[in-house]
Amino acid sequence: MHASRGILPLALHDVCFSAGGQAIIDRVSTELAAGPSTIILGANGAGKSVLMRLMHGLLQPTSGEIAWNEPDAERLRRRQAMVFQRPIMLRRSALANVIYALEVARVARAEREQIAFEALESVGLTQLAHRPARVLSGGEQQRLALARAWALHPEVLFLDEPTASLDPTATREIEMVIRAFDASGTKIVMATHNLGQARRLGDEVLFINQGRLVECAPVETFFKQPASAEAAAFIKGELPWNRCADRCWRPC
């Protein structure tokens, strides 16, 4: 599916993130490696998402180094994708959709249908292919951003809490999906302050708290043996969502 040479790994060296004079992100330092489903993980207000969009370049770091073993900033474009929890839909049908995001990715015209009902295919809703994307449920809409994403065969797709607004049997179908996207040798980087989601589906976790990198282990040494007092708590139900806590956050 991948040309030989991989965008991967991703290195993070003292990444900060500030806004409005207020660090969300504080002098984070990991490196993530093709292969394993890496979960971000922390209690709501954390700066899992923030931590994922400058990953995948949606924003840059106040200071701190993002480097990918990739320098070609389009070709690295191309070979990443990003789920968010409320996927945006054009005004137009499911398929027309799933076209669109081939025609900016500069696939040939003759070949995006089929790719487009393929993708959809791989998700379960080609029934549903020309149905207004934006009546769609919020299930369904899920399954069609990923849909997207799939149609581009992604070396590395960022997941945003994408069933925290879902029902559990909506939850199970995307979980499905991000299976099979594993499976088809794709990284998954996913943000969840969910545990159950975070045990069925990560391989590593990456514990965020505060805005810190408190913690990277694989997942089953994190659950069992957690090496931090937060993580602890955390995992136990303690650690509450600060809803303050941007303002606690110590500076870069």
Second form
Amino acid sequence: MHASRGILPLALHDVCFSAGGQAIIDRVSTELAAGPSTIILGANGAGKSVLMRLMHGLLQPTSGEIAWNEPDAERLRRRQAMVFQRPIMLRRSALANVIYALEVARVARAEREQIAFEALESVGLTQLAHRPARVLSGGEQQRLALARAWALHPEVLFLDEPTASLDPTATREIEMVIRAFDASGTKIVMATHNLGQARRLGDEVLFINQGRLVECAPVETFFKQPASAEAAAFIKGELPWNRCADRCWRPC
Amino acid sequence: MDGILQAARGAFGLIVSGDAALAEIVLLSLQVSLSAVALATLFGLPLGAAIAVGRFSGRRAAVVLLNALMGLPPVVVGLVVYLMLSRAGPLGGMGLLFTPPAMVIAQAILVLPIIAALCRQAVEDAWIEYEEQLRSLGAVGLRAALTLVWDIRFSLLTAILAGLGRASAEVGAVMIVGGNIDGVTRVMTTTIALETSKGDLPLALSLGIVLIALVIALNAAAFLVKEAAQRRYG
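And the form predicted in complex with the partner chain, for comparison with the form predicted on its own?
Below is the entire complex, every chain and molecule, led by the chain shown above.
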């Protein structure tokens, strides 16, 4: 739906990112198209979150190019949103947190409250609209973070391990919300190290290891026939790994 | 020991009797100190927040300078304000010297760096926590700074109280720019200094007791407000 005049596709050309002299992201090239939900999969410390922050514009690449199908920076920023692993809530009500996001996005004052309530309803938080956001449970705060992002009607929604610190019940609730957002046409780009979650929510997988994009494949193909030894080992749960001199990988 | 007890008895007598001169001095002290803190808060909070969130050349020097200014000597500030407001000074035409507004200006100059520096630190700590989320939403620069100030407003009460403590305890600057004129610019601290030098210990002690009681009462009120607000807003 958004493909013809949206901000996608997003193209990464030889993107590198270093910090403290250490390469975190190493020559990543790929393209994200509108439609299928993309899972950035990899072990802890593989570079998933950094790659996502580079895509979202929170970090600038050390070298390489990140190109969206949208030259206007302001419009580009407004057409994407991100939910972090640990939701940061402003010290105000759940409703006011969503309204704040709309205010920053310059949504007309008269429309803000209605849009905010709709967003809260989409994540099942209408009853808690007037509760202080910071006293909500971890799962509720994460749903509120999703509502805050969703209220902006983003074309692309980045999710950085949104269920990493949640119990199974809260995880299930979050996944249901993500599925609903996906079904509505929003491009979901989610980082996770959870294989089950990748299977449940993903259409395609970008497998990251040590900052390198090792594999990019449809989710079915990735899990049935991983093309790389690293991916195969990760799927089998063979961790940790040792690095060979020739940059191949093998399980201990 | 007898002298102290006698002074204490006299002090309580003055407080209990609601002495008019004492009340006048207390009221003027509160007016001057609260006005100075309000003025310093108005400029200090945005200044501190701007330095916390802003990224500009010379920022580190600004932080060091701001922290250093917390230790401004009151008599030096008093002297500079005196020179500015004296008849030969650039602002002499305003006729403010030896008036309560001059005392407010001097105290505000002393308090502003305290509020700004403590605000800068608090906002900077909050910025570490909030930065990615706010940038992701598109809130940067002034908007981010104001959002942070509003969000940590109850923590910033501590900075404002520290400023109030400085203002209410200050004697050197208000003595110089106010002149300690009876019924016009005489406040608690200058009266304590004067009456002690004259040997009128009951009045000096009674003002000391009132001053400490006021500071404790204001801090207690602020603490209760902060607790209630945190319960309400999380």
